[in-house]
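The chain below stands alone and is given as structure tokens, in the form predicted alone.
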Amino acid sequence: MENKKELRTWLNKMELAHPLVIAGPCSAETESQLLKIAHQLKDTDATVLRAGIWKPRTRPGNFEGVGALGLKWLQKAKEETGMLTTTEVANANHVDLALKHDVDILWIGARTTVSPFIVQEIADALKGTDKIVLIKNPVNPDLALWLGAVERFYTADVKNLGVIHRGFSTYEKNTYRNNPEWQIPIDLQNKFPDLPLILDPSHIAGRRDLIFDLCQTGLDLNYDGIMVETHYDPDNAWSDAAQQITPETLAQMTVDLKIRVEEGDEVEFKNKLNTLRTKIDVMDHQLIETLGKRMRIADEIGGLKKKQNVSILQTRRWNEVLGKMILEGEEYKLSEEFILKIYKAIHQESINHQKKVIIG
């Protein structure tokens, strides 16, 4: 991708005291409620408003959004209150209807970033528009494919991007709702530092007590902004209620939340050194939890090894293990002698776990 530094001057033109907010419903419900929602937030920090018009549920039979009609009372929300205001689209009919409403940022969803055949008709429906728009991750972890989705929409002169961190859908039960899976957005960030990162933390954590903390770790991570959504009254919203805080609760999160500023050589090194340590405590996160699901498939072969009446040592399978180990770590610059203090430790947990399925 060419001139990369290009793709951070939208956000450089709002001019900011602090990185970008974007807050809002869910779904808009009823023109009350969106236009309630808005006043409320119009004196935060929030510079954007947000709100789902239709809503691509899993299944049908659920609220799907109230559609055109809520685009109407997203202008007016943003006639009154002075609010940017946003919403996703998923086809080129969206866009046009969202463009002959004034939206001024729209973001592409999950769901959409998946199919490169609709991410390029919706390319080609913003052609050379001077309009914001947010790329959120595939629903799947897959790097290449939302980086795909940016360069369709860079190359249909779309210059004004950034992305949006979600997290990634898994069927494996986690503490939030999708996955953050960190090493991702890190990677993204590390192949184009100039595109705007704004994190998702509602999509992530499926529910409001992990907002806080989701957030914190975005910004330690250098994310651009933060994408919240908000309700009056979250526990009766009609989608997505256990996700939503209150615009109170995100005013105040925001006065608590901590932002490094960029001014002097030890501040610069301070915040570096902060940066890395996040990246390596995310990473050390996904180790412990890797081991434990290890330790989970040991406990099966336990359970196996109980019924066939079979040893738990096999000494041809663990030499095969150890040996591979070995030359995979020799790929990333990592010593035998560590490699061998590693896996043993594993070896020995792994047989413990097994011993106390075998014997009870």
Second form
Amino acid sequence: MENKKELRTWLNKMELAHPLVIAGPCSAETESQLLKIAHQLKDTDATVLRAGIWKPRTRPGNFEGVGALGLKWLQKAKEETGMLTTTEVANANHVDLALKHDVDILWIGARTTVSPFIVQEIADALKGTDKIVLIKNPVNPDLALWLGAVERFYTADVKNLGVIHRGFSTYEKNTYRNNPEWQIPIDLQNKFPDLPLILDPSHIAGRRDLIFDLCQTGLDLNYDGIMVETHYDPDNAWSDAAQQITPETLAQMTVDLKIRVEEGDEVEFKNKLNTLRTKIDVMDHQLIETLGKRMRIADEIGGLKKKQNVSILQTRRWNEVLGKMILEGEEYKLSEEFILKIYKAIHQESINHQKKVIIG
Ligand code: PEP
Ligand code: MN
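Write the structure block of the form predicted together with ligand PEP for the protein whose form predicted alone appears above.
Below is the entire complex, every chain and molecule, led by the chain shown above.
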């Protein structure tokens, strides 16, 4: 897939004065629930109403969606509010039903993007369509798999494309339900700057208090829009209750978020600087995370040495590490002096950690 300006046409045609806002419940629950949320959203910045009709659950036994019946509710919400509609499709039959019910935007879920077979089935079912198709990142952190899905649609002559960043699952649970791994969408953006990129802070966060900051980071990184799960009674939502916010909160959030307008030299300079600074912030976060993980391994080594009664400092090993890192540093244009400085500091911290384990 080459980088084609045509990928942005659908977004440009919307002529929005702000980034695209897609909002609505995780799941369509009842007709009145969906209509009520749609009416609460229609006077906010949200131009697209989202609602899951078929819900892919990681484990069975959770609410699996109302099914095709919900498509009628989406259609009614569109008639009453004038909002565009979007839902997730996970097979050719879903596509057929969604098209029959005039859904405007189809999204491909994270559990679908992982499977080239299903992606191909859906791309074939949509061949040549003018509908907008948004492709969520796969659950695992694999840029090629994500881009492969985009390419399958592009090759099937589906040109109104975009991607949604919803984070990546990890075995170890941390702050986020799905780790953002910002570097992956940043790489994608560098490769395909004209492919619209939308942030799904809800599935990254898993909890509503993190949503605002995630959106701000996304906007600072030049994302084209956000998709936020929204419900009038978030705590009692039938799925993803902890991460949904009310339409009122969403409306306030879009007022508080700093949206960067690209106009004039001065503003453009500031925007570019801001984007680069946000990229540096992402890298710095990764550096600290990696250093922390490295020290945890040092702690384990400390434990082993204690058991075997081996001394902490092993000069030969340390010289080997240093030599290897100086060579690797050269490849990345990092001076020997710099590598020596940071590795001495890292080594010292490592020794301190081991000492703590051994001596207590
Ligand atoms: C959703 O948007 O409700 C959803 C199921 O998302 P994901 O595919 O990102 O898990
Ligand atoms: Mn959800």
